[in-house]
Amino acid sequence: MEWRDEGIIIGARRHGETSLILEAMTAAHGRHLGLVRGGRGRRMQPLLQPGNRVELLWRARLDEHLGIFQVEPLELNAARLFDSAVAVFGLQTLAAHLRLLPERDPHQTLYDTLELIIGHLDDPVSAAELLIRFELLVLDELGFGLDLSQCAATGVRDDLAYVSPKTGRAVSRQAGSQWQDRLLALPAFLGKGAGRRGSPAEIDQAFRLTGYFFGRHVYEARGIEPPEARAAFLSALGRQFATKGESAA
């Protein structure tokens, strides 16, 4: 069995005593495990860190094994993402959404969106405002998405300020004004062409939105605390907006 395809680790663990077993996300073979002989050593440590983008050879003699992966650059982004916080805690937390999916599941929109945001994680604002979109992608993957399209209430597609945690459907500012307190804020900047930045409290409410979704839907049902670097990652980011003289809600 072998085949070749580019991918982006996402994290790896000792096997031995020089070698590694990579974990990158493919772009055609979803999340998937490799043994990299030689791992550990000075030559290739650098080329085996989370964030970067690499061309993968896997071979194995039947599908089911781990297999031996042989690794190539293509984009080290490592170097830089290590001096954020910000960064580094996002992409500890990207990694663990995607190993709430199947291993070796493909997820070609998960694998585009990943590439795109680990260009924008040493910018904070961009970096959340994507890790959003990606987690809203990782709900619609799992089976849990929201429709933010429309009222759940009306139907109409315009001023849409709440989402219902039953249902996790949009509901306008009119139809859910009586009942504001038992729904969740939509924040604007996640509309639809919205094309307008969040504002730090915007980001805020974005990220209770799927926090709770996730811990609905997946965590709780699974038996799982949510991951430590999302936590991290947030707090990271707050004090990236207090140092710029703003604040989160």
The other form holds:
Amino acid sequence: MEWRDEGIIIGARRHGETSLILEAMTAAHGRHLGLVRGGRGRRMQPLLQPGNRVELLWRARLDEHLGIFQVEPLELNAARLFDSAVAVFGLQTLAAHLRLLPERDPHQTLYDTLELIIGHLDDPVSAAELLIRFELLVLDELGFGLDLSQCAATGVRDDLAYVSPKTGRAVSRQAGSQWQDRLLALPAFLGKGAGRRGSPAEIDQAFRLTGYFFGRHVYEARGIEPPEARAAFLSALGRQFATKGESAA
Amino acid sequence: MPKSISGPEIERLIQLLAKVPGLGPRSARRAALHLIKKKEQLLGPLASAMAEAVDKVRVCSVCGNVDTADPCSVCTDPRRDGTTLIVVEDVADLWALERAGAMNARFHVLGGTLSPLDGVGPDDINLKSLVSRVAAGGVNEVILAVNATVEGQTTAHYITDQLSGLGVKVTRLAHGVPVGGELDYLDEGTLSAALKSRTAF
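Hand over the structure of the form predicted together with the partner chain; the form predicted alone is what we had up.
All chains and molecules follow, beginning with the one already shown.
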């Protein structure tokens, strides 16, 4: 068995004295693991850092085997992200979300979004907005997608301000006004064609929204804790907004 | 079934030696044979040194270093600058920095890094003791000498967050070109980090 694909490294675990088990999100083969012989060597270590985009050649005798990766660099992003707390915690959060998906299940849209986010992880506002969209996509891929296109009650497509915590469908400001304390806020920048950036408060609302559905459908259902990296990312983001003089989310 | 060529004691010695980093089953067999041949000069003293180490070696309750005394000799050395604390991932890193002899400071050994993939969280490493050590006062600067890996830097940012508000200066090691390194052979990540942290010449 053999294939060649490009991928983004999301983790690596030591294996023996000289090798690593590499975990990568690939474009056409989903989240895939493989052994990298000599991966703990001085020459290979900088290449095998999470966030780096690489070309992977996977070989195994049988499809169900772990297999062996041969790795060639395409874009080494890791060192660029080291200085920013938002970037490193963002990277760990992305990896934690990807680990919710089954192995070897292709998710081309998620891969494309992941590539885009990694390019913007050192810009906190862009990173936050893209991460929210990534979380919505992950929920969708897991079968718990939110329908934010039209109001669940009236069918209107404008002025959507809430999301029903039960159905995950959007509700317009007018239809939801009576139950607003029971509904989740839908920040305007997430609406279709909003064409504007979210404020720190809106970004906070959006993370609460995705966090609620991750908690309800994924973490509670699987009996796992939410990733600590996500909380650390939000805390770092709050500090970043506070330093910039904006009201922290 | 392969025939046994030595007694169970020798087989056990080989099996245990094979678990030492750098030794595989073949090299363990060679090492065992060498030890047996030099029984009086090597095997005996090695066995007694190991027995003594088992008996006396302990982890320092202050910094996490290994020594035969608790607190360790680094923590009790009065010639060291107690106002600077160097945080390292592992005892091997402490030894490496001590070999370099660049700073006469005190240390704190984390015993690992935050690693979600391996399930290592903040409670699994020696972090609480670091915060309480700094909070106790007397420390002006904390140098984060963690590895230049994503996990190392995640840990560094987490520590910085934990130490914020304690009034200490938190610094980290520079990332860049190693001595003897040729630019042509360096990865672009290291090169861009080196350019970013350039200094006046």
